[in-house]
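Here we start with a single chain on its own, the form predicted alone, put down as structure tokens.
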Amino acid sequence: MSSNPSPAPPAARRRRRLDPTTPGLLSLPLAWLALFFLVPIGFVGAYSIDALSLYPGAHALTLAGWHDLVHGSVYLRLFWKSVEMSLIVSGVVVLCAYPLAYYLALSGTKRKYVLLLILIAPFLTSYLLRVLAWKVILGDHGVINSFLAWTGIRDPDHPLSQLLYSRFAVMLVLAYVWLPFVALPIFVSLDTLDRRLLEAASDLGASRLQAFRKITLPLSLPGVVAAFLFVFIPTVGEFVTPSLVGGTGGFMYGNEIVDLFGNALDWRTGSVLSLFLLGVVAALTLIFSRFLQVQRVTAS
């Protein structure tokens, strides 16, 4: 019996050889990433420790901004408020988008791509126009309050002022804006699902609910987690929507960063808050990234 090791498969040998064109192909994207992502982060980091400053004169390196963030309760309370709002929005949007994506991917309809195009049609309209449209809907004399006054449910002189310029308005508008975008990764994960697994489960006597719980849901979890991150990451630092429909009740962490860089001209504190947000988002992304891998279906 020969003890010579078997030759490596062709795919393994191809992976061992470095394609000489790879550095050339990666050089431009990496340079773009370094120039427009890493370099700006470096400048922000320099401002956070007073290595750079808006004001002339000598400046000693200091961690006072980080000390104020860690030991101060104002910014951290605002941050956790934004995290709470983003988690609620992300959870609600994923729960609403999953049945929609499930129907489009697994219902067998021949018009699923037409329906998918209709779903993403709002992206053809300006983001600001869509947000401003909600001001018309939620305002004191908007569509909802006008309907309540017309039906006699609400006195026209006492409209529901809580609908606009509140935390509820911010979460509602964010959910509306991100719903089509969240449905896409879930739709892709469900559309690529091997239908033979569902047929085998049916042949073995599993009900549709059992097949969904043991096959469809586990295999679509990567798309669900990706969709959740697609909403959570941008909304936790959102500042445009709270500025338009949030008021003081819907003020978020991103609004504070904008105010520090703009009105207050306190770039040191603004840089500290920005880097803290970036670090938290990066850590959460690394934690949840393992769920983005295709998971095996195991019998319980």
Given for the second form:
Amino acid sequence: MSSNPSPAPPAARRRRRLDPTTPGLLSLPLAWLALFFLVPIGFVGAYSIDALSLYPGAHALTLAGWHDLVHGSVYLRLFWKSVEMSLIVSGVVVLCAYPLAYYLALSGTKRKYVLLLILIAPFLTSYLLRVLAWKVILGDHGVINSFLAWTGIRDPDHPLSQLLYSRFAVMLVLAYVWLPFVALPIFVSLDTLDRRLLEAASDLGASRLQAFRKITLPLSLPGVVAAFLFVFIPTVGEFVTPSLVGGTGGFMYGNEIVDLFGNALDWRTGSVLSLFLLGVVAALTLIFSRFLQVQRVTAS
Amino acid sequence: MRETRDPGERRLERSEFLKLAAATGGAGLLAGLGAGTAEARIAALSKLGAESGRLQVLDWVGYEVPQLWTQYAKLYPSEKPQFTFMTNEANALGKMHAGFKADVVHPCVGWVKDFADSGLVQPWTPSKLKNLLSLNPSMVKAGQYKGKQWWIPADWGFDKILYRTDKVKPKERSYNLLFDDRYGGKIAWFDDINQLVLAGYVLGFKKPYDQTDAELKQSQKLLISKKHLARMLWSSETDMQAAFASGDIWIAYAWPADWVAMKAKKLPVAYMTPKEGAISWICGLMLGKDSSRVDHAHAYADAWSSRQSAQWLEDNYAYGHANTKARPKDANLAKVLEVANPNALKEPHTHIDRYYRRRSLYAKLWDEVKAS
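Return one more block: the form predicted in complex with the partner chain, after the form predicted alone shown previously.
Then the entire complex follows, led off by the chain already shown.
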């Protein structure tokens, strides 16, 4: 900034300061956020250091829960396992959703919104029902294994048991569940793309691949990043899908938190794990949004 | 057990009684009191004790059906209990700690001390429970703590091994079948800290419910080394039954009801009593500390203890019931619950689930098994 903006007339400044519209509009959502997000996080923080405890009586403040997290290998290993699974799911889903969104946004079809509706149609049914339907498909006597046995590719007595109650099953179902959520932000960023840029590229002799690499992909990247985060953030703490189709191999960090609160009555460790997850996800979100300008999606 | 008088209870004066009867339009109440039944007396007293509102029951899913508390429903036809569901005892304790005011809660026997020491429950008054005398005395005794009756036994069952006889050939009658390498990927364990107890029995420890640090390490090591064989850890009986019925698993740590359900599906199954002795669970009712409906709660617990409720539970849910006057109609269930065996629930034949002195350590180690 080389020069200061010209100062507003004092009367106008005073009017702006006294205008109650903005704080009035913001007060309710801010109060909501404070009451139902920040205060509960404060409680969780208090439980993590025993400032609050499930059991009656006096408790000394302690960082033992944090010490256990940092020095105990089990929780961190589970966390990285969940991160790895979520990264794979997010990556695969973005790769699958991109061509889909590309077709819907840029093919010029008049029925793109109808197709978009078809894409999200499964979400008009219950989440539980959709996950349970996968059990029918993936089970030892499910659709896939029955087909493999029928074609003779697989011995009926030795079905592909890794399809269900496994890490693979969790990732597959998560990918299926989140696909439309990924397609939508990418679709929005592609749909609002200025087509004149592509025409200019063509006029200047760029091939379609070059135009995609130099124009379409960079301009749709904020949508891709937003889509990636839309999947990564919720799936890294996922616990419902693993408990339904995960078996012993699909146990995730979110299941550990649920267990600590719900089964082990260890609210201190559960709080520590929850805050750690929150911190990592918040940090990742900040990094992504700062360097890849996710806000452009909103702007577009 | 010393009888204690409830503070809300007071004598019913004739004038008050008439006012009450008139106010409630209680023809049934009049008839009941005229007949002088204990139930009607309890009902009238509880009205005077200002026990307003519906009884709050914190219970397992499936136990909200009125057939399990018919006697209570007859006494209070217009006051259906309000049910809130618990997924396990820790979940129930968590809810109550968080401020949920339960009049009645339904934990299993291993949690009696935990609940009693939490300050969230209070002892029952046995004299208000006429069906208590019909309950299995050893189970009733298991609910006593510090000289008071904190817990009324209700439903029970065994934890044994259910397996497909056409697919599985056990080498011995043992819990070791859950760790059998030949059936890797076809086994279901129970998602509970008592798997460490089971491992303790397999390893031959003297006190599997109170293992030393070294023993717990060994039990945990056994479970971690065999975890890859288990396809699922079940916490929902329905999920496990679905997986068993579909052929996804052949061997499961299971309850008698599961065996009955699989028999009903015409599956060739056996329910094996392991040489280490079966583990048995017993669940029962506890009274909320701050209950403002103490007499209603007693009437509800008494209804649960009745022979009719017991019979219904056995015939429809295939669980055992503490009421010794009830006997399952199904001969198979009667056999599997060993109702004719007076030693069915005695050591060393059966190890009744009990208090874990170091529950949090067991829970931590079990969590590590799952996370491993």
